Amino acid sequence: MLLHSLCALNDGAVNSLEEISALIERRNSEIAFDIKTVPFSRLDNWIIDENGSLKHSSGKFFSVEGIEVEMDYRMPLRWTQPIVNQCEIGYLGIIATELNGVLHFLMQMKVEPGNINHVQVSPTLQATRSNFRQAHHGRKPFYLDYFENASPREIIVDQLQSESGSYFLRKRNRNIVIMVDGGVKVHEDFCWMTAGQVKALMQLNNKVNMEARSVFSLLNPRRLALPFRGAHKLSSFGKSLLLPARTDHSVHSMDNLLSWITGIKARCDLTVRPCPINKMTDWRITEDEIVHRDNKYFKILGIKVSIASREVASWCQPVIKPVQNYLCAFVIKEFHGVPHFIVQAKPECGNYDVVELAPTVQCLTGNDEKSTLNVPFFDYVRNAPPALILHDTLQSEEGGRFYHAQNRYMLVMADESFPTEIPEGYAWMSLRQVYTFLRFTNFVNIEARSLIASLPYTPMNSQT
């Protein structure tokens, strides 16, 4: 049944997907918003401690802290930054049910203060545990208890994934999918949609949030697309990752894949200590915001919100503002007619576990080309033709604590002269093997995960 909505774009749909894209334009003009920046002392409800770290007042939500970085991975580096230290656990949930015998996935038109282009493709539920708890004394997110009560026949995915870690410190959310038989309220801002229709609107730039690409990435379809109604419509691209093959041709078994990422995971030293905001070296503190002295990187500044369709209709918070934009691309080549993604072993300050699953190219660009000279296939991806670009956008980052923030997100065919052999710290995958980690906590982080999320199936002009 995925597999056939994975390629329903109208055929079947309740709404179609111009009736979708119409309605996000048209919320898009209709909600009122205004979100300007404000000096650190006029955030309600926020208090600079004797730190410099920013803390709300309530201890709820998040703050934003200082620390201090030690990591030996290839070489010994050592730094300061301001993170933002969210621990709580909050809920990224999507209600999926039958419509016309078709899978169709409840998902919300959802305005967060960061957001480019305000409106985007949510979650039916994206909440922090202070939100679904009311610590800021607005109404309770619609459909929390679906997910609350949820019985175990009826969930299709439940894990807790990670999230940015060169900007959160051990940052996961619960990313979980129910399956519910109807009689579903469809309240305003929120609409059916097919998962065709969702990775139709991911190959568009900034209308799918970085939340629902997260829990998309986890529905795996050859484990849940049973009878493969709908093959004749794949790609030969979509055939050849999803529809199943007689033997496995994986350049390297699970077994291998497991001992390299442990290994590394082993090898790589990491430290975080706390370290005052207000002493950290290579950045400056002024009223208005956190930057660092080269300004580079990110920043943190102040906002003052007011968005009408939110459980709570304003107030303040801290952001962070990056100053240079990632490019993640993974690079993709064929092996004995089995696709494989250059998977990178990569250390992140924030991460739970140290090392996490990467895509082939996840790197700042922007006002220091000297950062990317020594960035493997970054050159590759950055000068790839056309015809070998399976999706090239732009993607919004986590628009409830990031502010106009968005990166380039790339899926590259190998070329025939592409080598077989690559560096340490970088393994051959299968679609299949990347699936067996994604289903775990904390191995594939949300780059990858964005990525995986938008894989196109169909061929590139039935998705318009």
The other form holds:
There are 2 protein chains.
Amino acid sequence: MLLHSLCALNDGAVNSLEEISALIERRNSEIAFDIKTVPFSRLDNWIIDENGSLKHSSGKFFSVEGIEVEMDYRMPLRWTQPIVNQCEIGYLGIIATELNGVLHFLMQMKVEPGNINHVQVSPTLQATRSNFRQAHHGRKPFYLDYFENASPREIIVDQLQSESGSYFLRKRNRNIVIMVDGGVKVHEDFCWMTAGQVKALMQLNNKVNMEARSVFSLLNPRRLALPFRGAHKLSSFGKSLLLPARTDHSVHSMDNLLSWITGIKARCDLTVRPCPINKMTDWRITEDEIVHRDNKYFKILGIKVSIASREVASWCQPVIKPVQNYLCAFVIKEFHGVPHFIVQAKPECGNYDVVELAPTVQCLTGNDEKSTLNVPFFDYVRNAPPALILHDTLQSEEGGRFYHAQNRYMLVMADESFPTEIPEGYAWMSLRQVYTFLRFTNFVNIEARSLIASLPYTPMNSQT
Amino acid sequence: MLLHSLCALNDGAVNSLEEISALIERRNSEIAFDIKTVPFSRLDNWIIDENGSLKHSSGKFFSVEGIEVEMDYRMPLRWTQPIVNQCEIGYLGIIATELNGVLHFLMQMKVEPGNINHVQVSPTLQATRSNFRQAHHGRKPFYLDYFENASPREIIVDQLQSESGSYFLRKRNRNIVIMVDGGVKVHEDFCWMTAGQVKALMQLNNKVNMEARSVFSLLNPRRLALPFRGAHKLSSFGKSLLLPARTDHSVHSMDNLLSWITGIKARCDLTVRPCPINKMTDWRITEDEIVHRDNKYFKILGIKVSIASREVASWCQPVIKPVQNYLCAFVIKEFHGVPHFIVQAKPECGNYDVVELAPTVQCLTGNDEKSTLNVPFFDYVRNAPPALILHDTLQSEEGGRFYHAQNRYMLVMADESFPTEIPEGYAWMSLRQVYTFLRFTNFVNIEARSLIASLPYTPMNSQT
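I would like to compare: after the form predicted alone, may I see the structure of the form predicted in complex with a further copy of the same chain?
Every component of the complex follows; first up is the chain already shown.
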């Protein structure tokens, strides 16, 4: 396997970035869709059971259920909330191949009902099991057979990774990248892109969907890109990501980091019990929505969707509509020339294993300023001068479950006076260490993965 | 840290193996204890709730609850069973130190009510959180402070690892080994042993308890024992375990193995729901026991225990009494001079993450010969000639929850004609790969860990 370049923008790329951007815009303008909110009682094929849960009449897809959470981490907390229960594991799959000597990824221009701008760049295959076993009697998803029949030799990434633990109960997807030898038919709405191009689109707001960001976070460029050409084109930060590390200097050893996580999991009590939605004291249920009594966090709404390019033309479903948005940010600092990230061990009620590794800052904003007062590093991130900001975008959450959800994602360099000592529950990790945790499933949360995916290979402030 | 030898039997050891064996025997004969079975209604401090669950009146320790399991792996299965629910994470901790230039471990001669022979060699600290937070108003466990206050520098192993997923619901313990500089007071019933001595005791029946085997499985000798002296004393098999691998030749890459596990987790449906014990159709409840209608698997009994050397003198509790025993065996074969184990991806209802890596054979025997007919490698293992058997012992399961449970553990070399191709759901793994999975929590089950722990450093058929 000869991978000459991962960061090609246009040099050797099948489609230029300008062509791809134009394609996204054109699909956005062409696509015929219609989305309106409807009362729960008029959600076709969805039933409200005796607990107030919203379930599909087939018993498949997903349900919205109530849970009661007891969490004892820094302080004991207890609350109730609705949560999306979707236990089955679906595919987030990308087909890769070498074209013109450059690694290309087959990306889909996919419409999702909740996307703020309708069309976003998505994995080749994005399908729940109900979906690909055709529970909705639609057509079989394109390219499914490639993944179902992939040989071990073709698979270059294959991991179960989580979705947001605040909204989903132990949900995981199979993130998979396969390398095929060519001869892949490109269907309408699909397009070959280089990693550099996808990364470039991630530097813009809402162009690359959560699922694609999740899969791209797992592509460790150091393991893919050797031998590596064109390093002279990279920013020094990009070089430190892509070139083999000259040293193994990490602030902490992997054993120490594993022990740190073990200690937190052992101390953090998290109990999640079913609780009927119609008995949740913290939430109000109306004909149209399930809403927090203080109008915080998020709402559950019902929508009716009609999209021309989807497997089925029209359907109803519940969605999560955020009331508050998140700020997700990594603070990055070099130690011995190796960039390190402040990683947070964060418990969330839907986590598969109590805590996952989260960005330095991951907190709700915008409803109650007091709630961010005691969030470590929040003020540092929000007040960082432009020269220290590597990345600052709005990105969408899963458009199949969230309605118009966009959160702010940032990468911020530490300044000269930034403390080396950080609070308990936070640790400095090199990128190599983050990639090691990524390989072993259920360690790194989707917000952190989204930021890892957005790490640029190429300079951000100038064109080369 | 200078670790000259891990495999010392008597050379440099504080206590000789003969002294240690005599100590175990003496404690066994001295200890005053009394165990009798009692009806559930007479289990002091235990209540039977409206579902028939057995719970401690404090709400702590553990409970015996009913579950309904749906598992779809090779074929769809559905059953009900009682299971032990003990969500809190306890310590299995061992203190290590260097004495006479040899690494020593502080082991406890611990009585557990269910042990078939009462006293077994146990970790320094073995305590659930209810236990060490003194829910039973007894004395604080010895050496707890060492673990509560350990610095990252002192911690050499620190992992959450599972207990048997057929009997315990998502139970995990914090397996931890700390290296201290000396000055440790040796209380009565505690004794310094070398790794070689503990390993030698594991070659005998029922001398080393499940908890100690679990912790010892995590001590990768290659990472501990460098520089390593005395290799000339080792069996060639011992050398291949302890000396740095000359090659990285594994049959499969780690990426392929991770993908193999991901694929099985994605395909295997496992749903576990609460089911009232008194409504389980597969089980009969009497005054004295909860028993399978075909008298298979195991029973739940109540016992009343009085032991002089424990924190409290007398208590009642439910226990699991096996009706059938397990055969657990690894088949081992060298590829390119590197020993490889056939590892099975095995779903069990109480597993934290659907499947864990299990021994080549892990199956119930003795009740129904037909049930083992289609178990891959069962006949090979049972009929292996002595020359191919590296290890064959009876080992006890956790004596605090199981009553007189001993299973057969074997390590068997593949013969000349053993197939390289093995069924789906099985994979060849080098020991280095097994140790990598062990570091990342929840990958390797207790039966496999027990066998890994028993891997001998020294020749088994001759004294050196």
